[in-house]
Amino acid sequence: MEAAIEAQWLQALIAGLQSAQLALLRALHALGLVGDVHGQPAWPWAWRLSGDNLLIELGQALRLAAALAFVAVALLALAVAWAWRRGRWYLLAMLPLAAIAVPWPDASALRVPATPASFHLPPGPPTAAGVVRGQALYAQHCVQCHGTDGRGQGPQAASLAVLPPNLAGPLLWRRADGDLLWHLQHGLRDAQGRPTMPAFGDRLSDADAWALIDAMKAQAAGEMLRATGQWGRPVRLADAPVQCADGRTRLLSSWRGQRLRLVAADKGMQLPSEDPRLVTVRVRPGDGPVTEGCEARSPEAWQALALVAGTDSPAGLQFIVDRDGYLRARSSPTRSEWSDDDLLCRSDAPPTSAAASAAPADGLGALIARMDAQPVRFVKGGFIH
């Protein structure tokens, strides 16, 4: 319980750092004090605050919390001093003494290098078409150095002064999305200013760069699943158009707020029966009329699922997407029933005794109960779950 409480306040602190800086940037932009870069407000400083080190140095996190509490109290004291003439000087005299007593955090534990795009946000959730386009761009521009699996062992990697980083793990989730965009468009340099990655701004539009980032994350998710048996970081479902038998056309994202089951159905596959706990959508690689239910009939949706599943073809697999649009579970084609082992994006914490006792007896019900009890809680630089 103590660990859970610690995670909650530390997550809130890290999220607060991120939100405060983003609010400051938007305020500066609204006042005309900063311009735009790549279509969004440009961060004007070479440094920013990051919560990454606070996960490692809890003492610094406590110091930061104490410092923020002092700032809040100091602002309140100034407001009181403004209104309370008689005791004004007593309050003002106490503030410097209190400031000396406060354990201020080390700047080096909070400050990290920034780019003008550090607080840029993706233009929207990933789409299957964007992932497939980004995959083609990766093959065109990145494979020679980063390799087909993203592990940094491409044909030209050994000839580089600095080996490419491993993109098949959690690195892309730890980096700010805007920094990834900036480095793709403007390249990377080492501490001596020597280029370690070329700039692709003359070959990639911003839309292409965002699609490439989505594709690299999807590929990394598949590689993590292949290597560890889990999605080590939250993976959002790539959006795709869906045709229904009643003639409607909608998007996968239109079911946000409901649990979604995707069935990668190839020819001759026996389809699972409908379940009231889930919305079932079939995914097929080709075109054709939809005679029952709803289907995402596109090679892009099929290929995007294959990428995050770490396989050449998702045929026969089923996926469960939570209410927030995160891929949480993948079935095993060798078993007819779902089990807790199929929950591949999970918290390390076991289910509480109350949740375990209340879980339904069937495997799918137990999996859904645990998925609902442990929703994804993801903040850049913070905890997963």
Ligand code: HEC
Second form
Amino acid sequence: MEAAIEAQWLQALIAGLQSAQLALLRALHALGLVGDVHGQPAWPWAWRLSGDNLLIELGQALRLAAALAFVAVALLALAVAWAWRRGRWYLLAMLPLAAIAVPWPDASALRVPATPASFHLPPGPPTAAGVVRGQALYAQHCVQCHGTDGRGQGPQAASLAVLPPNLAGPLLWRRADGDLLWHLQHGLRDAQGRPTMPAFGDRLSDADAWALIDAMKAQAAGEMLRATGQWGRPVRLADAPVQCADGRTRLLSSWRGQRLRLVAADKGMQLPSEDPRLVTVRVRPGDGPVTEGCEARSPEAWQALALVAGTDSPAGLQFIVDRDGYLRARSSPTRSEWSDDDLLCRSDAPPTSAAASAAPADGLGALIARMDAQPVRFVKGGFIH
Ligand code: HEC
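Return the structure block for the form predicted together with heme C; the form predicted on its own was the one displayed.
So here's everything in the complex, that chain up top.
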């Protein structure tokens, strides 16, 4: 199973299904055949194709790959038949026979219910300010059913016909972001059409709903870390403004492409020495002038970090962000040295032999080697990191 998840062709197939549908939607929109909903092109069908089930049913994935290969060969055969007079009838007669022999995938394994927002993309990567705003909205509108930790044990939960699901696990990553947006704005119903979760479209703007989604994911990351010591799902660094001692301001995301080390620096804390393999940025809760290096100084940056770390205060912790902007490692609160065990979001595959033979001597080097060797890949569809 693990090997199957890692298989390149399977990832390509799943990513391809997603991008082909998105391309189709964009083409329909460009032709004026579909309109907008919540600011983006509306998916016009009640179903969509999803690769997620292929991860569970490898047999279906093989069938789909065979079917696609057949379609490609059939197209080629048609082209050849058109040009090659003498072989034409022979080739054309082969096609229906081959079509019968091909193991077509089960439509029900590929088809999942869709909402008009299924292919909506978030307006941007999460920001610390958005996460904090989402947290406040959650406390205002959602906590009575979903509970402060998202496990679904709010005071009102027991009186509901359908219990709220556990939002403190991987559920939010299994859903398309756009479906989450749709469910928040339009509510949810059971099979008989009775409302199970209220709609918030009259109270929340789309920006509020996206902020809530980012906040719920950050909260779930923190809860997973508390429960299992791992993030288990890819966690994006929430962006925040940074002030540098030279007077310039920039965004945390402006270092995308480089590895970043965030140091949650409390007053009087000794700062780690610079390391050429990483850019170090301190995060502090208050504001005030920056005298050295670069700092994300804001209550929001601090609080967003506390949320993903599952602590009340991240003071003294360090985090490593990979080149793609994913938070990947948190320093151990008890050990001063890094090791590749600090990687909180990884595939369980051991490092490849090439990476292992070039293993650097120190713990941070080992961690970086493993992080770089296992980048976060296509994240919809149950990938573990
Ligand atoms: C009155 C209780 C109640 C309130 C208030 C409420 N929810 Fe829910 N929520 C539910 C129930 C019940 C379900 C499960 C519904 C179902 O599966 O049919 C649910 C499901 C969800 C889901 C899972 C959706 C999915 O795609 O499976 C998310 C996410 C969610 N709620 C977020 C929120 C957020 C965010 C708020 C606040 C803006 C909120 N809920 C407010 C009761 C509530």
